[in-house]
Amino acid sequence: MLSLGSGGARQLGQAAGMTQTEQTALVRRAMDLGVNFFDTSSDYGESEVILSRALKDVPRESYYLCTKWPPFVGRELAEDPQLLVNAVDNSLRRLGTDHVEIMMFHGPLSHHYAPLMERFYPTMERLREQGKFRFIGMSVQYGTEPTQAVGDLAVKRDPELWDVLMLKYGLLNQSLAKEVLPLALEHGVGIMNMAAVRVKLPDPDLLQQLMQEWRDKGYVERGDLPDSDPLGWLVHDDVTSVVSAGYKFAADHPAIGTVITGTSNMAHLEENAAALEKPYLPPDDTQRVKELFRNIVEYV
């Protein structure tokens, strides 16, 4: 249920200057906690190489890898399919393996979808036939397109062509539950849930500020949440923190195959794994959270 990501702000500790020894310890601790799925990308700094070193001497059949290729030259969609071929070969070399389980197009927007499919999907399919990966996927760029409309296009136009989508679904980002997640479930498209707990949810001051902004915009009724510690009511019994609540909610949809944690902090990794030992909130809390936030579409 929990997987370890190597992107975001942490990038397996690259941003914090962690040594390879520390990075390897993080990866190995994740495996001790039951994590056997690792997500990376060619544009996550040296994450592919770091993972390769951290997994050295670990039996290849005991873990799964997902990597990604951003199909852009500058800000424009690339045109040459050979770029994809080169990128896949380079990622495999950096990861020290002859195959990955999932290869993804990384971060196209909705207006890229049609030309992406025409220019690159046939090449991606050919590379899969060569045994370089088993499944084809796509990640969204939710910061630029909070609606994650490219995921909507994928499950409505070509669900049979997509094995996996990487999307953002969580306490404060529930819009995909209306159509995208049910369609993914119907068509057997796996969902990797990224960034479900990031930036504002773990920060009490930023979360309080966000709830005030949403009150001012009329998204949340005044009086529906306390001014101070607005989501503190979720913390009880086995829900040890708002972050724990966030991970539990993020996992509690039948379409979600895995929730990615991008932490480089060992204690946070252990807390996040503990949260998913029971991957759901109490029913009443789940219902209240849905009633409060399900219609809000913002970059959070």
Ligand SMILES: NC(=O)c1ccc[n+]([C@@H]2O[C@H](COP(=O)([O-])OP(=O)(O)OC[C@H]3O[C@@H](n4cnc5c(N)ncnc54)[C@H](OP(=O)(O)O)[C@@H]3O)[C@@H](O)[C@H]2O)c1
Second form
Amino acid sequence: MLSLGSGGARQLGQAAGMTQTEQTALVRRAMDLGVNFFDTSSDYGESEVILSRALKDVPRESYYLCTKWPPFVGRELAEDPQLLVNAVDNSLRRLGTDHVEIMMFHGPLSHHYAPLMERFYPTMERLREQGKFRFIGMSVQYGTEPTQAVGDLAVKRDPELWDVLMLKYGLLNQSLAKEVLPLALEHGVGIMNMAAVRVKLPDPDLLQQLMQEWRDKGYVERGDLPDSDPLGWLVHDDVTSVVSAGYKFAADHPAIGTVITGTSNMAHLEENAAALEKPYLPPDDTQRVKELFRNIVEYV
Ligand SMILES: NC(=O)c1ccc[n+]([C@@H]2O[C@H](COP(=O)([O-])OP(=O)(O)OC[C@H]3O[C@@H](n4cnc5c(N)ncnc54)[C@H](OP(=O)(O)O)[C@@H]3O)[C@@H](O)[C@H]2O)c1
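Next up, the form predicted together with this ligand, please; the one we just looked at was the form predicted alone.
All chains and molecules follow, beginning with the one already shown.
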């Protein structure tokens, strides 16, 4: 259920200047903890190469890879399908493999959706027929469209064309539970849950500020949550931190196939793996979290 991401703010430790030895140790520790699914992209710095080095000598059949291609030239949607062909070959070369499990369009917005499908989807299908990947997917762009509208379009217009979508669903981002996740489940579209705790849950100050904003906007009733450590009540028994609560909540929907953690910290990786051994909060806490936040449509 837990997978390891190589993007986000950490990019497998690239942002902090971790050495390849440290990056390899992180990836190998993830495998020891039962993680066998790695998410990457041609857009995550050197992540594909770092993963390839980290997984060298690990039997290829013992893990799964998802990579992505941002279909843009500058800020415009690309036009030439050959760019996709080249991008897939380049990703496979960097990853040191002849196939990945999932190939995704990385981060189109809703106004790109129709031209993207027309220009590039047939080429994706052709590349799949050639055995370069098994499943076709798309990820939403982090933060740009609060409603994650491109995911909405995908499950409403073409659910049969998408094997997998990468979306953000979490304790503070529940809006997809209304339509998108039920439709994905109905049509067998797998959901990879990205950025499920980023950025507010790991940062007590940001979280406190957000709750204050939500009170000021009337989203949360004054008195519903303590001013200080507003979600601290979630931490008890096997829920070791607010972040741990966030990953558990993020996993607790039948449409979610995996929750990707973007940590580059070994202790955090261990905590997150432990959190998903029981991928749900106590039912009363889940209910309270839903009542508090389920009608809020923001991207936080
Ligand atoms: N559009 C896209 O395609 C897209 C966008 C975003 C993400 N993604 C994918 O999804 C993956 C995960 O996303 P993400 O990295 O944004 O999200 P995330 O896993 O929700 O959050 C990562 C952040 O949480 C912190 N964190 C994690 N575990 C923690 C713990 N136990 N205690 C305290 N802090 C903790 C991390 O810091 P530490 O390193 O200090 O633990 C990091 O700052 C990415 O790596 C990428 O593969 C894809």
